[in-house]
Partner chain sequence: MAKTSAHQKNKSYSNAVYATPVSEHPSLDEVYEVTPFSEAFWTYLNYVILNIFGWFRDLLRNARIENRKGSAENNPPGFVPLYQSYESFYTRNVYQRIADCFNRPIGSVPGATLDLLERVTDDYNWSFRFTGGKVKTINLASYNYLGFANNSGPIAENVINSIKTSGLTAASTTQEFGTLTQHRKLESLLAEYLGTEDAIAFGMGFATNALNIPTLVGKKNDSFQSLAINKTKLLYLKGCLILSDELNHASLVLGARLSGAVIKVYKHNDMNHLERLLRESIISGQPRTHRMWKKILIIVEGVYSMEGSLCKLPELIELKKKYRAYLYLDEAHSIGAMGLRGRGVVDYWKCDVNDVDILMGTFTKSFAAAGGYIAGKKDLIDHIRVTSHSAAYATSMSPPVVEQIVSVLNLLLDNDEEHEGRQRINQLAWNARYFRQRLTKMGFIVYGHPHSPVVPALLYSPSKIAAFNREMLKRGVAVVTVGFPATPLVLGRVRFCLSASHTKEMLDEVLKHAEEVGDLLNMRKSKLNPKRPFHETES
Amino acid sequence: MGSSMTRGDIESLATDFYDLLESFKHAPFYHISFEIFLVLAVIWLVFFRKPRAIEKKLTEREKQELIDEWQPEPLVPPVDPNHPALNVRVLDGIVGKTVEIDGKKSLNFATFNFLNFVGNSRISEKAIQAVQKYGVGSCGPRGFYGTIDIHLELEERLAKFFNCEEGIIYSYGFSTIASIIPAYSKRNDILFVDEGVHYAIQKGVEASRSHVKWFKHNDIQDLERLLAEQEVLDKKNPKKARTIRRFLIIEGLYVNYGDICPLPRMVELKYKYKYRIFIDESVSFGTIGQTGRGVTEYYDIDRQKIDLISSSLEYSIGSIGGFAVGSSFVVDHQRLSAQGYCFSASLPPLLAAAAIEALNIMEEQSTPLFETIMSKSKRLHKKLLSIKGYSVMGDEISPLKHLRLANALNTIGRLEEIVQFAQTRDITITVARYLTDEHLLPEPSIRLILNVEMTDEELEFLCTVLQEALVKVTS
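Stick to the form predicted alone and return the structure of that chain only.
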């Protein structure tokens, strides 16, 4: 038997319902929203959610058929068997002013042996003595029993050469600047980078995970535009701006273009917009300036105004590895944070000994050596400009030049034909090579490297061969 509701029961229910409505009025909005969401979720689960289909188990035969049909993706993308990297020219003997290819000697305008130190008898003798004293390798990173006294001597000599407080050496040229940039610039920092920098700098920029602002190659106006835009953003959020570090990343002499950076104006902007300057002098070290000390010497700029100078030991010095110089405060940070320094086996002692002796020769010959290479670079530049049909890229004092053909004629294929023709005339040159993921892929070009020992007659012969090659290729 069911009991009938009394008047009192009805009044009680009405009161409870009224109290419930009043509680909704005073409850926070997010509380009501959450309860509505829960009610809707329950309704969906009860009435609208489809039950999960029971997966049918495959038979052994069906499994085998699927396995037979599956085609794995290739481990690497297909490569053209005619790719230059798979068809290298094999050299025999010392890669100096001349090289021997397939038993035939030719003038070498292809390698970065600017000062002809590769094969230098004094340097070779010092390397032999180092092998006899230290052995061949070091077999340990600098922080783990890989530091040898000759490493410290080389670092001290490099710092003294550049008139800086301290130097640091790396065992591989590419990893030098690629390790330095991410050691200082971190996430949320800002890098102002010339879009024409070489690949090692690009990899360092990428590894830093910083915010990157690329400016047009050697374009001061475009750089200042980016700096001014950032200044406006900083004024809108000064609290955030105080936590952001800013760096300018440039080359002294650009390996992909052969031109010199406008450093004086960049130094002026540094004090206006408050950024740090990192400059890579891999090509300009040992080639530019009255005593080979790079673009800071060429422009007569106090090196204390440059926060960090890095360079390779693999070009003018003719050894292996790289280095950086600057204040002790800045350089010492790399000993704990630069991956190429911390985790790579240290530079083999024989290569450190070779680099020290190369520095000795540079200091002994000093002005005459570097005046010679700059004057020969000017003469070569003038001779190249006289050849109709080529565009000459690079500063006149740069020992590195890029040659391009006019307009539609400037293709890799035609440039390769010129290189091959030159080889038949005992001139070794090369087409500049780049990876496909470069930030800015330069136009195809022939890269010419001047060796300081080249005579005027040999430079004249180079230009004659280039003219003959152009006529043959374009006829």
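Remember, it's a predicted structure, so these values are computed and weren't measured experimentally. Positions refer to the first chain, counted from 1. Note that the rigid core is defined as the largest set of C-alphas that superpose within 1.5 Å between two forms. First, how it differs from the form predicted in complex with its partner chain.
- Fitting the two forms on the rigid core leaves the C-alpha of Ile32 displaced by at least 2 angstroms between the two forms.
- In this overlay on the rigid core, Pro368 has a C-alpha that sits less than 2 Å away from its partner position between the two forms.
- Shown in the overlay between the two forms, fitted on the rigid core, is a CA shift at Asn82 smaller than 2 Å.
Form predicted alone done, so how does the form predicted in complex with its partner chain look?
Next comes a single chain, given without company.
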């Protein structure tokens, strides 16, 4: 049994220990505190001190060497001279229902001229009158004498058209939604955005620096899943959840897909999960709905339930710029916080006058005009479906459709060939152009846009040409 401790040893140890404790009671206070401090210092030194890196400073010569060695990359990377953007067609004259290319007139299914207001003589007349009254430019931002009475009139008219309290106009379609989103949504807020939104919305979302949750295109289940996940997080931290704003950003009719958003269910979910809805109706304004008032009219939803509707004046209305309508509570904020509104010159008055006249025409012609465009879109859709070999994407009443080749034949090269062939037969169509850093780059497609004044014969002709092109390309 080795050195076992005898009972006496244990007793003496215990006594010693007891004496030690007794001595603590009698020692002066400063002594004890000093000892505790020493113990703590030893613990810190052993466990917690970070080893300090020894920084050697660079000498002047070394610094100069670094500066001399540094070579930047060239300002821009080399560009492919055959890129389609460098070889665009340069047009002349009015780009309306027909466009003149190489001296020949061809039917135009490529530009966003839904209601054929480009070149409309009434609108041009009003624009000319505006030039004769106001000149061309407005020479100032809205805050500093750039607000012209015609802007105020256009804002009122738009608000009245949509039956909302207030409207606000911007001088560039792209900047409209890209300035609106960062004005409301800040760093801590959450944005639920459909994956298929167009580039301007993506840039707006990026500029806002908010948390973004992308849900699959038009997939309500995916959106509900994300909302439920967020609700779980909210329950864990209710105090923080009370400071996070939530927004749903969707388009009425998607430019990249041609289909309509499932709005009724989204409005239901709005009241359940308490988010605000911003819709971008650039394409659906002036094309969908009994009187052209967009998806809210199409689904018969009360516009007071939508927080903000934004749109572009560059598509159906045939002018330049963009606008947003909603309640005064929401819209008025943009007058001081939207960058594209405060720091930019206002819309040239002639374009505002053109937009007012276009609104007049839309209100005068009302239901017949919009029923025509919806029924023609349906007919075109049927005709396109009947051509074997193409797949058509888009809602049947949407005047904007995406055409693709079926069965994995779909490449940009073949689509460009189809476009060129169509041009030789006097039909102008275009391959949809995207930048490669889109969030979700759509498959290559031909973007077909219907002009309301196209006759049935012309639509037939389009389908014939498309059929012939298909034969040529796939042979």
